[in-house]
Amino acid sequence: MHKIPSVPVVITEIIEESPSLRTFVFSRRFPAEPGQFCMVWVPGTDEIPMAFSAQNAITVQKVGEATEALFALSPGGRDRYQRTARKRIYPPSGRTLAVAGGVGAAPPLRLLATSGAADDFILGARTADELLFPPGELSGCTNLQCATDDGTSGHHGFVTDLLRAADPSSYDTICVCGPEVMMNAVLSILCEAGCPEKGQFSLHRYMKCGVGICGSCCIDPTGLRVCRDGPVFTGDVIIDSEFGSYARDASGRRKSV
């Protein structure tokens, strides 16, 4: 199999979006298209996936070692970044609506907002303080609108409240991400809809290789590698898989979502 080269970049400006969270800009840009990713190296830590926010950034939720490692790293510093095509990217067709979880706001949903691609956006954090990004920068590209668990901005309640709101039959496209158990409860009201297959969902799985050879990332009963085959999956190919059951450790044994 051809190996994809390792890219160094130098990291130009890191924006804190909130305590756990930044924003790494990089001193060159790559044609990245919502939902595709990269393998990140921090050199002497680990190598982990990390899905691009914007052509030229990662945003980044310190949670390991390796973003521990990248969180001590100051502008200037020089990392390496291995960029990976996936076959698997969010391809919205039509009236589009995009629903995001803390986290799962960041990488792929602001790309698809900020290039014009998601008509309307749901956008739902634990606190007000949570929310990501400037408020002003996704309103402006698309018609937003946000729920905090504790009713400090927006919608007193879930992302899901809003959703069933919206009617989710009445969109061509529905691309999700966030926690996995909130994705699934999207998952559930567009089965509830009778459209499960227009819903495109952005999965979260523990990668060794990221190039499909080492089957950590594999999907039960199908088989199918999230680093190959996805990350993006409509709703229609996983609503009978582990999804929103469980996934695997480094070791890869299960764990519950």
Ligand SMILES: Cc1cc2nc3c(=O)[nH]c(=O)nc-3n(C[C@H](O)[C@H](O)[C@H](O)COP(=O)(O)OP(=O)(O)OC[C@H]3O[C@@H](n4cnc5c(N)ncnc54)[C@H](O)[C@@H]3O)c2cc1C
Given for the second form:
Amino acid sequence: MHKIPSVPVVITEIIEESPSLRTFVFSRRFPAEPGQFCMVWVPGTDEIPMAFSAQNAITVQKVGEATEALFALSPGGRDRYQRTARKRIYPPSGRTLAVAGGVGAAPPLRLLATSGAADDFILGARTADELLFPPGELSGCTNLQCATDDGTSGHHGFVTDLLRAADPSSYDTICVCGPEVMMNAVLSILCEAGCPEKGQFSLHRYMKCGVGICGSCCIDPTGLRVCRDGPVFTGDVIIDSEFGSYARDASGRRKSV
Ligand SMILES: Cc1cc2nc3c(=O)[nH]c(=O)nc-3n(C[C@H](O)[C@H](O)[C@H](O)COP(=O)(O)OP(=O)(O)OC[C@H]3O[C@@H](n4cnc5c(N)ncnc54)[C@H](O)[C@@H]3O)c2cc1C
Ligand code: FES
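Right, the form predicted on its own is done; let's see the coordinates for the form predicted in complex with the named molecule.
Zooming out: every chain and molecule, the one shown earlier first.
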């Protein structure tokens, strides 16, 4: 594993993507690849995993203490640190489709699209205002199709409707990120199409150590750790696991996804 030591970064710009989602741009670029995450230490609060949405940016949804502390920052803050490691990331190969759903989904797949690795991109949200990033940015580097639950932009319905219509078996790689219930529906479609191994799923699990020691991000029953062995797993690896059913909270108790 190629580890990058903790380094301080200066925030040069903060972009408000939506009321609960901001992109933090750093002064420093990292050799981040699509799907790669870093541990962001917010002194005085916590250290949390965040995917790179660009080589010099993370895009953060405000959900709790640490993300609220990040939202309180202004450009110019110097005392934020990151440690990043090269983990199992999206390995686009051949004809590649990206499927992203929900507000927290787009960051890692945005990096995939902007690096030119996604031939086609299906982006979903509840409503048009929640479709992330300027529409022109993604459509300039991939063939973008949108779906909204309320029909305010693109297809009226779910990303899975567009996936079925796209014939998943015609792709070599399908990179997926979003709420687990959505990713599980994608995995079912890939199983029906006989190609679960083509799916590359980025899992979100509660993380503490971030280096494979504490066990808080273990996946039953294999014991694979999202921080050490992921965060991206192929569909055939997670098919008979806790994926789609439950995850663990900070205290280790199971909660349904
Ligand atoms: C590999 C990876 C990449 C991630 N990338 C991003 C990203 O690009 N942008 C982003 O906004 N978020 C991302 N997350 C989720 C992010 O790490 C959590 O939202 C964050 O840790 C919450 O910290 P908090 O202190 O603000 O909230 P807390 O007070 O810790 O929790 C608030 C709520 O969020 C839930 N939560 C906490 N951590 C996670 C988690 N890891 N997965 C799912 N739910 C969680 C809690 O159960 C609780 O309901 C990623 C998570 C992982 C594992
Ligand atoms: S966060 Fe500790 S093992 Fe993954």
